[in-house]
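In structure tokens, one chain follows: the form predicted alone.
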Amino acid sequence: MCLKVVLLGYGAIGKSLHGALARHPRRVHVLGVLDRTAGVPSAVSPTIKPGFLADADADADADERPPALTLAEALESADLIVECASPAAVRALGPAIIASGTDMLIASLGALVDDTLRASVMETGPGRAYLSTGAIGGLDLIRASAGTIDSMELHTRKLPGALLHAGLPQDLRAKITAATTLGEPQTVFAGTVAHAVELFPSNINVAAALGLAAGDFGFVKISITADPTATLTSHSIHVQGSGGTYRFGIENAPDPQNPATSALTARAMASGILRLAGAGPHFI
């Protein structure tokens, strides 16, 4: 089986993913990249804005990049469309991709905090939505424990620069930059998954993954620390419930091309795609 794949986004993650998949030509064939204009009819998503893939495509190398495809071309030819762009891309194109009968692998899990969007891509079909494990492990344990969980805590620590983006409120931006100025870690956020995704849409997918695995975003309490001394991005997770207590920690090297995301993210996506293409081992 050779899985035909189209990439939605070709920034740091998309380029790394393309390189990883290119090493398995008998398993996966990357047909192209969904063009940022995407050829999307206005009826598909009245809120779609030009350039919703702009950040995801910013570092693309024209010499290495696969050919650009319209949405219609992608839906006609792909077995799987792989989103490695942004929550906005999931909102704009996810429902149309799933409704077409094409499967989709989603990296920007924060978009699925929205109940309506989550239902349209995960429950309606006929296409199937797959969720990337991204920067963490242990989601199989959490999914198996769903229904027994009482609480979950996620403590994330990142370099201040990895948390900064254009849409941050000024007071939060000041907290993050203060960590650099003082040279000391500063807790810059404590709250819910929905609020974390609203403030940090591109770099707190871990929180959304935990909530999706548990079946309830309300279980997850999040704190984010901006740490100018951090050499690795860390996620400390504590799960407590009637079935047991679980603690696990992950420390990932940030992607050198985009420190807001982990270098593990593209590798995790490649691993998932290869499993869909039939490569083992298969843990269920």
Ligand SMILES: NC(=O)c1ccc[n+]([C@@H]2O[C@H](COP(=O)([O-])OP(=O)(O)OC[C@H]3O[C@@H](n4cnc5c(N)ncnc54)[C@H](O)[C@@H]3O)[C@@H](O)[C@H]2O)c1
Given for the second form:
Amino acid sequence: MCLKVVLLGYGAIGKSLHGALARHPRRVHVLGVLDRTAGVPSAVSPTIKPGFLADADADADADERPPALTLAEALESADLIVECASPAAVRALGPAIIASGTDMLIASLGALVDDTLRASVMETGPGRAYLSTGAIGGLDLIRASAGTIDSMELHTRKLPGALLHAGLPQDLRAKITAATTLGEPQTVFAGTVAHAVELFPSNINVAAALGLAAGDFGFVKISITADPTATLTSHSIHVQGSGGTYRFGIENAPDPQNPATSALTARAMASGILRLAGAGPHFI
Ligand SMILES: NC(=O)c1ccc[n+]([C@@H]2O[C@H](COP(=O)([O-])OP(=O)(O)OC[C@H]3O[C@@H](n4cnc5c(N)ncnc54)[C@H](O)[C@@H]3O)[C@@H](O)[C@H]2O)c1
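Starting from the form predicted alone above, please write out the structure of the form predicted together with the named molecule.
Next comes the full complex, this chain leading.
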């Protein structure tokens, strides 16, 4: 089976993902991209290194950007549309993709904090929505524990520059930049998943992933630290419930093309797509 894939978004994740999938020509064919900047030639080639799952006879490379497609062309031909663009892209295109009967793999999980959007993307069909594990692991265990969880905490630590974006309120921007000026870590946010996603829409998808896995965003308490000394992005997760206590410590290298994104995210998406294309081993 060769899964026909369209990439929605061709930035740091999209390019790495394209490079990874090009190593599996018998399993996956990338038909093209849907991206706001798709007409602009790419200066950067995908850089992902060969993985342990590469097809033995893989000879394809991904030096060229796949062709730009319209949404109608993508829906006509794709088995799977892979969102690695933004929460806004999930809002703008998610419901139409699912309603067309095309499956969708989503990285920008923060968009799904919105109840109405989540219902139309995840519960309406006929297309299926798959959620990427993205920058963390342990979501299978948290999903299996849904209904037994009493509380969950996520402490995220990133470089200040990885938290900055154009839509930040001035006081929060000042707190984040103060970490750099002082040369010391500063806790810049403590609160709910919904509030974290509102303030950091593209930076804290991990928080939304935990809430989605637990089946309740209300369990999850988030804190975010801007750390000018951080070389890795870290997520410390603590889950407490009647079924047990779980701790996950994840330290990820940032993607060289976008420090706000962990390089693991593109690899996790490639691994998920290969699984959908039939390549095991299948952990379920
Ligand atoms: N689940 C996770 O753990 C996780 C981790 C990192 C990033 N993400 C999500 O993945 C997204 C992409 O990350 P990235 O590092 O590749 O970002 P990036 O900024 O490098 O690239 C995003 C690309 O998507 C395009 N794009 C954005 N909105 C669009 C829209 N509405 N329609 C069409 N194209 C659009 C942009 O033009 C850009 O080329 C982030 O915004 C974030 O929400 C999720």
